[in-house]
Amino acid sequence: MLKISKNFNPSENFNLVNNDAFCVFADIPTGYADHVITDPPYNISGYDNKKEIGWVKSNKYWTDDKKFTKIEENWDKFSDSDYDKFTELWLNEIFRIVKPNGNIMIFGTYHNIYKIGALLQKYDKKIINSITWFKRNAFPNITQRMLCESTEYVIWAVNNNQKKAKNWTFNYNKLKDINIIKICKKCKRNVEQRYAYCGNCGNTDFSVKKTQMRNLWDIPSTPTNERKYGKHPSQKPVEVIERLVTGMTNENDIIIDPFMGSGTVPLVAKSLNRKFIGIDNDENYCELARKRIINDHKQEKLSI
């Protein structure tokens, strides 16, 4: 039975810890897990100069009848100069946690990912890659002084320098597995796999192909059935864990989130064999976490 403590434990496979992630941070040897994935505070809510949105009060239709909510969340309030130290301070935790050239994946939008992106720099370490996840049915701006805001970024990155890096974990052809294209028989034209029928002539007869997994992932947002157990206002879409965990670690490899939230990648780690450390401060996001590790890693999982 998988169980939430308030201290890492090496014997175990599988760490759900409620804790202050620097607090755990101390009792993890050097070089420990394999990998990192993870999905830090943002600074949306705090950051210095933030000017109250006045249609949130006088626009009843977007918060009565769509229940429009800001993100307000303590753990994700700082001054700009308290993001920047805590940000630093977490990252070199991570650099000594994570074994020499395993495989460093954070999440951002353009509130933080350039400051990580910065940082990465700074200690030189190899960036492999940035992905771009578009997200097709992104909330709209209400605002309208902007275009809307739907797309999320991962930097890739080595845990060595530039010089140094080598032999990180990737998993080319099972990327490529399930990568799937489908062509139209009848126009030729490429065919989204969602979709039964092409848009272009109405055919339904495809034939389909394995490609490269690029770097642009057209995944929609969180569905209704990853939140059954409840609600985290930044949960990420099993589907792009998943192509993370697939494509840049293997199976019993271990992986850390110290801001682990409602859970997906512990949950995803344990569907495809992998170890972990979740590491949350909030009682209530570990114990969504455990539900649905518990009862969804099996049923949450893709046809990988």
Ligand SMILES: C[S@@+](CC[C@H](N)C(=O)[O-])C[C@H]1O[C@@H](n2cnc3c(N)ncnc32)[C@H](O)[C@@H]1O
Contents of the next structure:
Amino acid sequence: MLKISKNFNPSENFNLVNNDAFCVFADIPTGYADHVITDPPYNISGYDNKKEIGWVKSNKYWTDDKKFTKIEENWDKFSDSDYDKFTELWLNEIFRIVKPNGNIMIFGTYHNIYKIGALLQKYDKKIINSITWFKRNAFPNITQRMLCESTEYVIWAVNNNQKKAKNWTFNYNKLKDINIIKICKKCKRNVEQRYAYCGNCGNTDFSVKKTQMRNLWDIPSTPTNERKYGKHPSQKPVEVIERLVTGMTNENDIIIDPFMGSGTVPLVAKSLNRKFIGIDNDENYCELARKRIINDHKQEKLSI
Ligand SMILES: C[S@@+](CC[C@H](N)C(=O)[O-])C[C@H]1O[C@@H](n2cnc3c(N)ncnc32)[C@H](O)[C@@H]1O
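Now show me the form predicted together with the named molecule; what you just gave was the form predicted alone.
Everything in the complex follows now, all chains and molecules, and the chain you saw is the first one.
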């Protein structure tokens, strides 16, 4: 029976902890976790000066019946300087808790990803890849003053300095096994598995092959069937997390996610026989994560 606790318990393989991550970090021994996969607050909520959106309504294209959603959560509101301190503090805890040469995978958008990248470089961590997650169905941009933002990023780094980093986990063939591409029989172009026809020539006749995983992931936003136990405003799709867990961790590894939200990382970790420490300071999100893990860890759309 998976329980939510207030504290980390080293005798459990699956820790769901409802507490402030900084309180929990103190109890986790140095080098305890094999890897971190996390999606921290991006600091995109709030209406302070630089995020003021009042001007949107002065846009001549604006009409009141246009609806838009924006993340507006207290856990995502920081001043810029507080956000910088928060990010550096949790990253340093992660550098301590993750084993040397363990993988560090962190989500972000243009709002925060450069700060995270700069901190990884400041602490001389070996950056392996940045992954671009392309959300083909991303919410349209209503301001008409910029390109429609349709991507998020994952920085993949190793918990060691650039010269010493070695033997990090990378399951090249396992990623290849889940990266099945269709090849159009007419024009020979590659087509993602999910598409029914060739975007180049419209042909529907394909051959299939497994191919090496690239760092551009064309995966739609979280589907509704992954939200059946409740909603989280920034829930990540199982398919994105599945690629990270499959490729950059091994069975029985311990994966920590200090900002687990609806629990997508623990859910996929359990499904793929990894152990986890999932932390969130919101009890409703912890309960949502618990429900998803106990009910759906085998049923959610895992391709392996
Ligand atoms: C971007 S969301 C993560 C969403 C998650 N990846 C998912 O798939 O649902 C960040 C989460 O961090 C939590 N959080 C923010 N500050 C925290 C803190 N100091 N300690 C623990 N959790 C925190 C929030 O409650 C929120 O659920």
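Not measured: the values here are computed from a predicted model. Numbering follows the first chain given and starts at 1. What we label the rigid core is the largest C-alpha set whose atoms superpose within 1.5 Å from one form to the other.
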Task: Core-aligned C-alpha movement of Asp124 between these two forms reaching 2 Å - done: no
Task: CA of Lys185, rigid core aligned, shift of 2 Å or more between these two forms - done: yes
